[in-house]
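First, one chain by itself: the form predicted on its own, in structure tokens.
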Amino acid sequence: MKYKKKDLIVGLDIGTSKICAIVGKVKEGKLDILGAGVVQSEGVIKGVIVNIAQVSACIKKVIRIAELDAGRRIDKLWVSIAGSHIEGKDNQGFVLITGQDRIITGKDVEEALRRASSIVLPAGREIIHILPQDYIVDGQNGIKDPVGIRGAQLQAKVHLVTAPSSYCQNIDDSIRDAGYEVEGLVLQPLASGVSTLLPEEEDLGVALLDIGGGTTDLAVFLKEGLRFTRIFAVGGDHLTNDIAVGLHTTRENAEKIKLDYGVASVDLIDRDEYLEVEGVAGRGRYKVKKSVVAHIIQLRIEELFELVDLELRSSGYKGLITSGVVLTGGSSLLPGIDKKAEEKLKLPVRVGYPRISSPEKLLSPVYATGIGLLLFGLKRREEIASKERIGVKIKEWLKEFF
């Protein structure tokens, strides 16, 4: 069966450690993933790219997977961002309603959202996300939609994602090299949070922990509505790092210790159990317990979540996250983490995979913000598409960079 060139839609996930493409057709309003490639990320360094044409040629060979496992040919992408220089703000704007009678339109919103993010910028940063988080009308707060109530003064309150324009533009750059199209960029924990979270978590308030390779991601969500971001430049690769130095061997023996044998507490681990590891440029073979590696990983772990409690506290979400806190990202497989992250944290903790019925070989939070993506943009095209109906001029809220 042939399928409208418009109704493919792609994901892209540049991470630290791995590049993932994800293609995905749309049918009656609803997802059907295509395909999808894999491939080993070189040239970025925490969730930042350093070295375009490394890039750009892990991306035209992902894609390539991703063309022949789907059938299709590519050309626009949804591409994730991420980076320890990207920041969160809150804040508002106004609008006081016009007409004889006072009916809210599409324009009043789309103005006060307009208004509430004409911020002064830092040189070198731009907006990549406005994120609507409450609407006011009168002094009455909680409205979602206020497109048709009457009022004299409208109020938007919104969460803006900043990032270094040098940021943007080399993923652009990469893209483009590698013979492609950015359709949109999008906050790589806002995507894992589309694909990973229930409605339900999103409105009690729930915190979403992305780890992946080179960053760890951190997003509050209240009242269906992104309201604190902040990345830590430390993920997965850190673990290997760690266990690299501690057992004087290389990171590619590490990485495959870690995978082997890697688990977030030594309460996990038969304190005499051994493993082998071999030395560095033919120093030899030595054992070691398996115990020792638990701890390498352990305190890790443990600092990470203690500066994810430092962050909540000091932000005042803590006290509002009722559901609880979600893990994703390839280290959330890491055995005892999910109970790790209870203890430091205080708080109940789940694993997050991406909530979609097949292939299987996705239901995995590893492709989380790949499978985000797609519904991410899916959701964007819905929004610009409504607009057009009802002749609202289109202002995506998602920032181009092309």
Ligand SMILES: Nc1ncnc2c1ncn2[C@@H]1O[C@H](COP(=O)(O)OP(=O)(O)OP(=O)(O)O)[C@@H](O)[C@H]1O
Given for the second form:
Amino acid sequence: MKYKKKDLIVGLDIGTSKICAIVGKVKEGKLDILGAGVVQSEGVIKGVIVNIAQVSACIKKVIRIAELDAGRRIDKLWVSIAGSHIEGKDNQGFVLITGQDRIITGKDVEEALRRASSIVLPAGREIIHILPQDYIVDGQNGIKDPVGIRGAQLQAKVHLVTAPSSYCQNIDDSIRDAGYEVEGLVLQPLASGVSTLLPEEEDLGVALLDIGGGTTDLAVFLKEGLRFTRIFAVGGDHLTNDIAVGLHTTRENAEKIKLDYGVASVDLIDRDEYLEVEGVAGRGRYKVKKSVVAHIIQLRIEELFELVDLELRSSGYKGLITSGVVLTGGSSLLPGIDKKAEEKLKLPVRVGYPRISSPEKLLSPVYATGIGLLLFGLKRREEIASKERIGVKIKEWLKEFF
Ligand SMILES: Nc1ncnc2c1ncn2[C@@H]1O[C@H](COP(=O)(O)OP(=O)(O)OP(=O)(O)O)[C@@H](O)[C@H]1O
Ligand SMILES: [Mg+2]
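Now show the form predicted together with this ligand, given that the preceding structure was the form predicted on its own.
Every component of the complex follows; first up is the chain already shown.
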């Protein structure tokens, strides 16, 4: 195995259904996927780590697989974070420009960002992302990089993402116990967005919905930035559960039925044949119509999109997502889910696949977050490096989040 080098970048997606590690190599600013590993997730409920020992064991296993696949040793990881108690909040910070000739410096920008992120947080919460949205210099908005511009007053508008400190601590502990280090935490839908969205969608306005196993992550992007986040504790596992309850069978059988016959709408059933279901604890096999399965799924999926619609409306972003909606995550592979989303949300919908050249097996919505972690990590590293090249020393606190 070759020895570790700085050109390596690794994403670890800790999902409710699976934990995957993807190893990339950075060459001339481009990402080359070297290998990956995936294991079934244990110790994660609705996107949140609830058993450090189990998650840590999964991480050890998955990293070993990824290391062998990539032929490289791994040390640092860009890790995904989710959970229904993650929240987004807009804030702003001002600074008066007092330096020579009133030319805005990197230090001024840093100070404006520091002020914008100085919010009083309830005990046990912390900021995981400080996402600059816009800079305003003497009232002029829409400035992407104010360094070098003259002005008397600089205003930084940011979107802050906060999470319970316990979420971050449990991730850190699981990774440290497995023998690795966290390079950065990335909100799951932010990572999925980076890998699946087109620049014009992010600019015009788009809602990303990552429908995984335990959670559905909603993120609104507008003018190239994340504007709104909400994580619902509902995902594909609920479909499986509903099928298990509705058909009186085990979750394993229900999952198989969902993957083999599941569709998002009863209308999609052409020939309503019977399928065989294995009863619980030796109760024998019996027959159920495919439309019954479709009906169970349809009810839950409709309920989910109604929830999303309500959230989009109350956030005020419903009318601003001109590009529509992008579905990703494993449950976006359910046939007909895009049409169902269109019907319920009354917006154009497409299914988002990772937009990167990669081994075929990773080009699935299941790996949108994993691949997004690499792209996000790469972008962050480049931003920090380019700022440092022009003499801006980014402080440690900012490096971690920004
Ligand atoms: N072809 C398919 N049709 C329907 N559902 C599918 C299909 N493939 C995968 N799924 C479902 O996708 C879910 C897993 O998706 P994913 O791998 O994105 O979840 P995760 O990232 O582990 O979980 P989360 O992000 O919610 O914490 C499971 O519920 C699985 O049954
Ligand atoms: Mg996921």
